[in-house]
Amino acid sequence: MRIILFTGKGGVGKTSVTAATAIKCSDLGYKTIVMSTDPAHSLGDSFNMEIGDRPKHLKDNLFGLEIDVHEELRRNWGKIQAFIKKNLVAMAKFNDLVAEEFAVFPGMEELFSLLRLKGFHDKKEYDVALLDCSPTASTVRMLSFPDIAEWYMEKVFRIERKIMKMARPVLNPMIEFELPNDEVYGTIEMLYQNIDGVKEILCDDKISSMRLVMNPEKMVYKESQRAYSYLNLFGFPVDAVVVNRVFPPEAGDYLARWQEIQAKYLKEIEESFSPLPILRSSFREVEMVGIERLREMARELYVDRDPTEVFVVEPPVTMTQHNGSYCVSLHLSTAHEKDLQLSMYKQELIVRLGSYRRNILLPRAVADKKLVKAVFEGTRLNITFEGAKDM
């Protein structure tokens, strides 16, 4: 099964891009499921159809799904929900309705989306799964769930379970709230077993790809740079950039200044994300709602390309950590060392090769280190950061 996740800053048009891609995939004959991980679901609005928490047939070869976190909790993890609600009612004196809302922790929509995605992958129910992800920060949090769960299960879970088993008979009569019992811990363990293996699927570049959706504006472009750095650091393959709402040449004099601003950032986007393909979609005079308008958007985005194609196989930028140092590795197949210039500006690594310039926004953990060396190894430029920056 091919998996493609679309992420970016809120309001850039991720849902429309995801829905348009779904239309294109299904038109090409792929059995496609399109899912939303955003609590503020708008996938149904984009298709102009009601979409629920079970796969709904939208057109030939296309199914839609919007995760309902309350239903997922009731259906699969009722013991955890009941435990949280009981304590909220006992300790905070919440009524049942309020307690049920508070029992849904931030990030649960993303967690259950990963679980559903893994289920589709394991059962091979679909040819293609497309995820309309929450805004960037929530997407990074979603992708970190498997690592956090693994750390908790290995370092804390078994010890905590043993301690609670011994402490529960003594403490329960003395405190207002109830300590978790074996049933709750058993459900947590089952939850971890279900999510185990998700990261391997999402990091396999033959199966999964992230695509960054942005508008040609400074704040949006900078956040996308940051997201790209973090995704590379954690090993999630990014194979394309989608620039949405580009003003067309015929936009007229009224938007001339906006066109100049967009042209500037389009150039920077191409420099910063090269050699990733830049897919473009124009700003339109109507809302992109309904199958026909989404199909029109898909034609502009992909032209004759198959959206399920892996557009870039070798990651252009990777980041690795070893013994406190970090290596930023860039794919530069035709570069020469004599043409190379490196500099840092705040959190940005600026790479110049002749007339070519690349701006890479580094995670803070890397940017706070000192750039100590840069060497070519085959087709890659490896840049090492270690120690603390001079103050």
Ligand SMILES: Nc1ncnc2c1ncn2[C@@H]1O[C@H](COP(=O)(O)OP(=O)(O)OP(=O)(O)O)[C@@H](O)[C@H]1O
Given for the second form:
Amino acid sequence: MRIILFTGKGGVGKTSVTAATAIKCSDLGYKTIVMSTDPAHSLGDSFNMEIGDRPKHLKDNLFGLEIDVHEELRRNWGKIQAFIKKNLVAMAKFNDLVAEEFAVFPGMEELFSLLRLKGFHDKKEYDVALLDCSPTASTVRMLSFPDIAEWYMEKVFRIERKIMKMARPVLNPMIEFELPNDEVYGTIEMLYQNIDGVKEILCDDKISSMRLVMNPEKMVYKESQRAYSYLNLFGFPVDAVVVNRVFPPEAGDYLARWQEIQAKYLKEIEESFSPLPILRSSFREVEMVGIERLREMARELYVDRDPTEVFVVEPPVTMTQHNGSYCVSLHLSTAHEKDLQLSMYKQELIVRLGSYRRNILLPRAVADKKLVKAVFEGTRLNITFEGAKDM
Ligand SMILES: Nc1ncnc2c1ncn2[C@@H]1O[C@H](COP(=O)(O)OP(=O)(O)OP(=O)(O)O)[C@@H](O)[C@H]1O
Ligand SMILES: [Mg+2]
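Please supply the corresponding structure for the form predicted in complex with the named molecule (the preceding block corresponds to the form predicted alone).
To see the whole picture, the full complex is given below, headed by that same chain.
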């Protein structure tokens, strides 16, 4: 199964681009499931159809799904939910309805989406799964969840479960709330076991790709650069950039100034993300709602490309950490050692190689270190950062 995730800043067009991609994939004959991990759930609005928390048939080869956290909790994790609700009602004197709302923690939509995705992957029921993710920061959190979960399970959970087994009979009569029983721990353990393996699937560039959706505007572009760096740092394969809402040349005088602004940022986007392909979609006169409009959007985005293709095989930028030092590795189309100029501006690494220029916004942990060396190895330029930066 091929998995493609769409993420980007709020309101840039993630849902529309995901829905458009879903139309194209299903038109090409792939059995496709499109799902949203965003609690705002606008996938149904985009298709102009009701979508629920079970795969709904939308057109030939296309199924849609919107995760309902409350339903998932009831179905799979009822024991945890009952436990939290009971304590909230007893301790904070919440009424049942309010307690039900609070028993849902931030990030649960994402967690359940990953579990569903893993289920689809393992059952091989679909050829393609497309995910309309929440805005970038939550997506990065969602993707790093399996790592954090693994650490928690290894280092904390099993010990805590054992301690709790001994402490519960002693402590329960003395405190106002109930300590989690072994059934609750059992359910949590099952949840983590299910998530095991998701990270490998999402980091495998033959299976999964992330596509960053943005608009050619300053704030949006900066956030996308940051997201790209974090995705690289975590090893998630980004294989394309989608620039949406580009004003077409025939937009008229009223938007002339905007077109200049967009042209400036389109150039910066190319400098920051090349050689990733940049898929473009113009600002339409109408909302992107309904199958026909989405199909048009897909035509503009992919022209005659197959969206399920892996657009970039060798990652243009990778970031790795080793004993407190970081290596930022750039893939260059040809090896050239002449004219290399490296500079840092705030958190940004600027690489100039003759006419080639790349701007890479570094994660804070990397930017706070000193750039110590840059070495060419074949078609890769490896830049090492270590130690604290001079003040
Ligand atoms: N190229 C376009 N031309 C015109 N309207 C568009 C275009 N792309 C998206 N829209 C419209 O912009 C609005 C926001 O788009 P969309 O819901 O896809 O963004 P989003 O990134 O998913 O937002 P959110 O972060 O809130 O989930 C919608 O009304 C959509 O129809
Ligand atoms: Mg959306």
